[in-house]
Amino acid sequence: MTEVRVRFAPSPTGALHIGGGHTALFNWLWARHNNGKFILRIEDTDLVRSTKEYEQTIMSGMVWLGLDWDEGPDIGGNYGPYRQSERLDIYRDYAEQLVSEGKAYRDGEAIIFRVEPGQDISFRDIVYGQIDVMSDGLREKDSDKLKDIVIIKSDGMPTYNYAVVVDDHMMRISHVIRGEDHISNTPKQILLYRALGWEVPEFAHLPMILGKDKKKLSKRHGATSIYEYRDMGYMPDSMFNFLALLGWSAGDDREIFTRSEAAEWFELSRVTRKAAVFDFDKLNHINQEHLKRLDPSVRLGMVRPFWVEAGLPVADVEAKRGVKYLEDALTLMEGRGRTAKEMAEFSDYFVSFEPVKARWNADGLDKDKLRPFFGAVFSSEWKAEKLEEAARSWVGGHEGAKMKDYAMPLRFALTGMKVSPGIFEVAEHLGREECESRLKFYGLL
């Protein structure tokens, strides 16, 4: 096999969306799997809608996903320029060559490639298999006339089907990996490759991504920009993991993996033809699993901004109790929370008592009944197992008493929540002084 060279070629007319991120990721995986090159090319010939700001946003989204490129507009390379707007002379030269050879003609300021009948432009797609096409099928709508291909528009800009052929050839692209909506463009591009005397690359078209309602992914299915997922508390590792599974399987029911594992296992031949479904439940599961596996300091780094955003006194707690107190609090959560944002919401009581007071008011409790229990429990050694032992001993010594009737008020008084990690583990971590303060606030001690 010649050196694998693949490219991601976005138009800088918007942020990096899920479909674009998915295409970029599969190209990156194929390059890394084969020790090849991953090229970033900016297709900015739409001068009205293309902006440098969107170009930067796309690059930032790719960096966040961990998709590093080997050649591109920012780092250069041997086959640049890597922006189409900087390659206009190249497109013009090859178009003039086609005109001089009688393969194209002028129509005013535009240059049109002539489609000849009877040409077999079938190709074998790595994903979709053999696709049989004859040039006779490229006809004007509702007409028997063959539809010639515009390659240079009247404003002097190249068309997509022409520019992409010139760029892919000159950048020595070995595999064109892109969405299946481009399958219909491929025969036209093959005609141009042949007319210019160039070798045709291999093609692999990726399945479309649908929402759970089996309709094309759009805003109604939730966020579509990569950065929106970052802001929602999803991790780049889990977003990478999830996108890799849209239309590809790692085999052996493996769903949670690292970037390096995905690159090692990736094969284009295992990409499915069936449309992939963007399933938020699966994304949440994957993100939760990656959150569990994080180093405590990294996990705190992801959760901390959401505590700060909620107005919690994080810096004060770190100064008073140390960073490790917060790291250990999140470890104690045992994966509760599917995103960093949810984990922050589910653990706010470790940072401040204020959210607890806002959620729970202890109305309706028989406080006289509860105080002896809390007094007995809190007089024990301040270790989770000792606190639980004291609680069970007290309940066991009082006829008709049930553990849940006493442990649940304790959970609410300390966390303000119905569900939390083991309440005695929570109590141990909060510390005796803080727990006594919270119970006294509710009149339970």
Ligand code: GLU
Contents of the next structure:
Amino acid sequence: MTEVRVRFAPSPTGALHIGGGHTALFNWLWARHNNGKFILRIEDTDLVRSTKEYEQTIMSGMVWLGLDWDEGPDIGGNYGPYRQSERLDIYRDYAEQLVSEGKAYRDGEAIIFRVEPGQDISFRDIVYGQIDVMSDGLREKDSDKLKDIVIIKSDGMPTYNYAVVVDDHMMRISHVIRGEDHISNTPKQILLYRALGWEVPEFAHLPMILGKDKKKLSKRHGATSIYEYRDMGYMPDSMFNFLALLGWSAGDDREIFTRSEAAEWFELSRVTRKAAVFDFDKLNHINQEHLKRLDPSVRLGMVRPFWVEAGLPVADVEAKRGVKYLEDALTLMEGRGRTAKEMAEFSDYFVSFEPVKARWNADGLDKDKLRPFFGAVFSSEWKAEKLEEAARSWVGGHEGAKMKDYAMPLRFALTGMKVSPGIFEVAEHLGREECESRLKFYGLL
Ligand code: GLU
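Starting from the form predicted on its own shown above, please give the structure in the form predicted in complex with glutamic acid.
Time for the whole complex; same chain goes first.
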């Protein structure tokens, strides 16, 4: 079999969006599954809208997702250059060839490819199956005239349909994997391959991504750029996992997986043509599962920036109590928080007492009633089980006393929150000294 070579060919006219990230990812999966090559080609023929900054953001978005490429404008390769703006001579040469063969003609500065009637330009898409098209279908709008294909515009730049054919051929692309919005371009590209005497690659078009309301995914549905998800605290591992499941399934309900597992299992034949729905609940679930599985130091690395952003003295705590204190705090959180950002919010009390004070004042509490309980708890050895034992035995020894009436103020005084991990585990981790000072602040000790 010939080597699998696939490409992601973004136009650098914006950030890397969900749709682009999805296309890039499926190409990457197919390359890695087949030990092939994944090529990044920048389609920057729209000189007005293309910028080097966008090219950079697209590349760093890919890096963030974990999609590494084997050839591209930054690293080169045997089939470059990998920016269309640097390949203008190539496009011109082949266009001249078509003119000299009578297959294209000049119209002013532009070069136009002649579409002959009666040609079968059907193709078999790996995902969408047989697509039947005759060249006679390529007509001018509302007329009988066949619409010829502009290949070089009057400004000298190649058109998309033409440049993509030249590049895919010269870069030896074996499979063209891209969004289904390009199905309608494929027959025109097939005509150009034939005219140039080149072999036509395989095509696999990917289903559209819809919002929950079944409308094409757009800004209205929330964040559309990959970076917005990073900034919301989604992990690249989960974003990768989530995007891979849009239009593909690994079978056997395998929902949570790593990049290399996905690459091993990926099959283009399992890609569905049914539009995929972008479901935030699912993304949250996947992210939560990945957060739980993370190595503690990596997890801390993800959560830390959100604490810093919230103005918490993370560096001081690390210096005083060690990095492990914070890592263990997050392990204690046991999957609470669907994103690193939420996890940071839910665990801020491990870093500082300030947010606790801001959330809770002990107003209305019968402190005199509570103090003896806390006194008893604090005379215990500082271990979660021992603390709990002390609390239970105090409550048991006091007629009518209920555990929750005592545990709740304890939870609030330590965390400022109604829900938290087991409060005696939290207390053990915060340490006797810190708990003492928090309870004293509230007059509970
Ligand atoms: N630059 C095109 C786009 O971003 C590439 C389409 C293709 O993969 O052929 O839509």
